[in-house]
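Below, in structure tokens: the form predicted together with the partner chain, a single chain.
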Amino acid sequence: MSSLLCLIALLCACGGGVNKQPLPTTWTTGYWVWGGQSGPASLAKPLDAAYVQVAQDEYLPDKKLPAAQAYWAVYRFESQGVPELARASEIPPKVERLLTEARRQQLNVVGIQLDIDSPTSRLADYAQFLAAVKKGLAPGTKLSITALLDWFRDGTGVEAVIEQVDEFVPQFYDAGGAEREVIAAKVDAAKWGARFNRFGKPYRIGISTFGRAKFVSDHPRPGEPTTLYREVTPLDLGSEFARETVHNDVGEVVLTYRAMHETSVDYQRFQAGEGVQFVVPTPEGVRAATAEAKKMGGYAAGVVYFRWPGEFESLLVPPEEIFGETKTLAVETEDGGCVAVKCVDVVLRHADRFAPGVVRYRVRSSAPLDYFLPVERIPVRLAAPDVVELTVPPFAGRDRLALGRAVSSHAVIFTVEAVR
């Protein structure tokens, strides 16, 4: 089947305008780094590819990048629409003074890459504009673009677009708007395989692993606009609200969870019937989405997820799990300096984040606990003197999870068991 596929992607390849490049003979997997953010997440290899989001336009992120074998500077243009002809050559210049400081950071800069969502109708414009950038380009610094995938309808004119551009990635999420129950679109590779391969250029499939956190009611306000939590996650949400979980067709969770009376969490008010929709993410959802995208043959050059985990961030796969380095189970401690008692921050590491269901995590001290002062919001309570246990929610596992501080008078060790 997927030798099918292939055949019929080099013919279309063959009958397109566009001018053709050799097929790419390795499969890459590379990693949007959005926001500055660039969590603790650690893989053990390199990553292919890292797209790093340029910070105010001009230098990449001061954090510690993930490392890669070849780094994209990403330009953003956050507004919608196709900038106006005479910014594009603002870009060239900026693209040089970075390169000049990725180089004195020793970091492998292949190219650049525009994240611009032209409308559908301006393509023609957004190709002069690709071409005027590239112009201005270094000889040998590659330019990409991401794709919105209402370009690739027929009849759009994105051939001019992708004739200027060394590749192209698809972006499949978000692509309704932020207001629907589903993040990722699906990737169908016998759908999608064949409009992108006629172009004769290398192109990666952008898939999402992120979710969200959106306010919901049972008696919405028609017009008002969609609220956005960065921080909450199904942890904060204690007994007081209803769950309801729903699983959609591109392997994504959504979890919504509704107030049963008038309550609050944090300063943020609930009546009853108003709560937060978490859409997440799974590890299979986002596997599926690869597999489909290789079966693309072709031109797909590999894949790239959108993003690299941020610091606190919980509703994503993180992308151990994407390429099956999952991490043990484990409690760890920080001493708290107490003189009087040994006293200990304890953190969960490695909590199960997709686990269907309610997991009850028990940490066992090898001695009594004199206490146990939970962090706040966190469900986990001293259930024996030495067993401290968590209940966490489905979908609510984190990688790091602090528990709260225990207080023994000497110095205990700590294990933990998940039973589910």
Partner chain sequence: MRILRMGAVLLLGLSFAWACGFDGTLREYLDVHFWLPFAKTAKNFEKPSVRRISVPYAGMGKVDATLLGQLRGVYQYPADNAAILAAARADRSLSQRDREEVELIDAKIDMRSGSPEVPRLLRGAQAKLEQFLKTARTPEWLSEARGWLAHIHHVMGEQTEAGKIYLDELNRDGSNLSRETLLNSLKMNYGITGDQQLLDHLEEYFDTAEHAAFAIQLLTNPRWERNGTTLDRREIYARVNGLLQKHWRILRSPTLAVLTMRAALSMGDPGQALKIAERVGDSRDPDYLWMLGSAHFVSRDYAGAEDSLLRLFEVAKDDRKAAAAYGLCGVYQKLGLPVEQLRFALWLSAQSSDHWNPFPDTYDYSVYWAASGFDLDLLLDAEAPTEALDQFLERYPDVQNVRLVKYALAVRLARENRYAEAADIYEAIGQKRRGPRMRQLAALWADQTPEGRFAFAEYVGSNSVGIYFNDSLWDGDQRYALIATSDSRLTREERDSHIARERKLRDDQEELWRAQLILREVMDEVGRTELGIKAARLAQRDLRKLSERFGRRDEIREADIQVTRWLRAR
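What's the form predicted alone like, now that we've got the form predicted together with the partner chain?
For this one, just the chain is written down, with no partner chains and no other molecules.
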């Protein structure tokens, strides 16, 4: 009988080498808040969790954070590889100072997350580093890590890493490098669920919601730019560019714009055949990845989206669209500061950012306008004394469109409708 018990104990010990935790009882939805940016997105209820990158002064950003039930402070190590073991002792004092400040701000910071891109070949060293960090943290401070998908192939020794943490977040994006015509990695529950659940530790799936633009050329030349001088949207490129549209197998739209002749966009010059390629996520693709993550069951505890929108970011899916909180098409105005007449700058909000076809909008004023001065690279015209019409090209990439300045003898009120 004792031999049988020993055999059972041995078999149990071979189940991955990680101390199993209770199964998660709730599914949570979180966001990474990166680079100190927190844009204007707002939701009907707080996020379950916000993973906030710690600013250089070792505190959470001063800018307004999205409302969340719980916060994690994320320490990003930019240099590739595993930090020297001696640096592990630097982290706990920083965390203690951060937690003290968070309590003052009445932020529920439940733990820290380390974002370290350890090479798969050095996971044993990474496990040592994590053990040293965890040893110095105050009791009750949870430790989370981001994880590369390559760590979870057979024979990597990732078990030693997972042993040291309270949760891990595999990142399902840029798995093949940032230069490919795809950002998201396919979330396949049948493939990944068993690999993650075997550790007996809660995990969340990191899902991309951001897009990317890069310079492309039919005939690359040594020394030509590979990046753009500023964030460019499809709307900036106009009729001088021909567009090719492809949908990849993870639900993203790949838009390739090539100049038909030599032209310029601000300070960037394009020769014929050169242009910009956009890889853009869609709400449907993000929701499909989320649904697949839920199918993993077991220790799957939720998802974390990368990332919360910055102030003027456009190439991403806004949180409202992911959660189905449709915003109403609206017109906003700002006083233009004119003296003899009434003038306002008119902005269209919550336009269809990536409509696959042309979208027309009709803006009405409550009284006739004297004239209207367009400012954007979109056809805007005063169709009648009280009607401004505009035509937005396919895949414009913006939900906020500055239309121009309206001038009238008296104050007016604007309304808007989409004309299909």
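Rigid core: the largest C-alpha set superposing within 1.5 Å between the two forms. Residue numbers count along the first chain shown, from 1. Source: prediction; values computed, not measured.
With a cut-off of 2 Å and the rigid core superposed, A351 has a Cα displacement that falls short of the cut-off between the two forms.
Superposed on the core, the two forms barely differ at W27: its CA moves less than 2 Å between the two forms. V380 is among the residues whose C-alpha shifts by 2 Å or more between the two forms once the rigid core is aligned.
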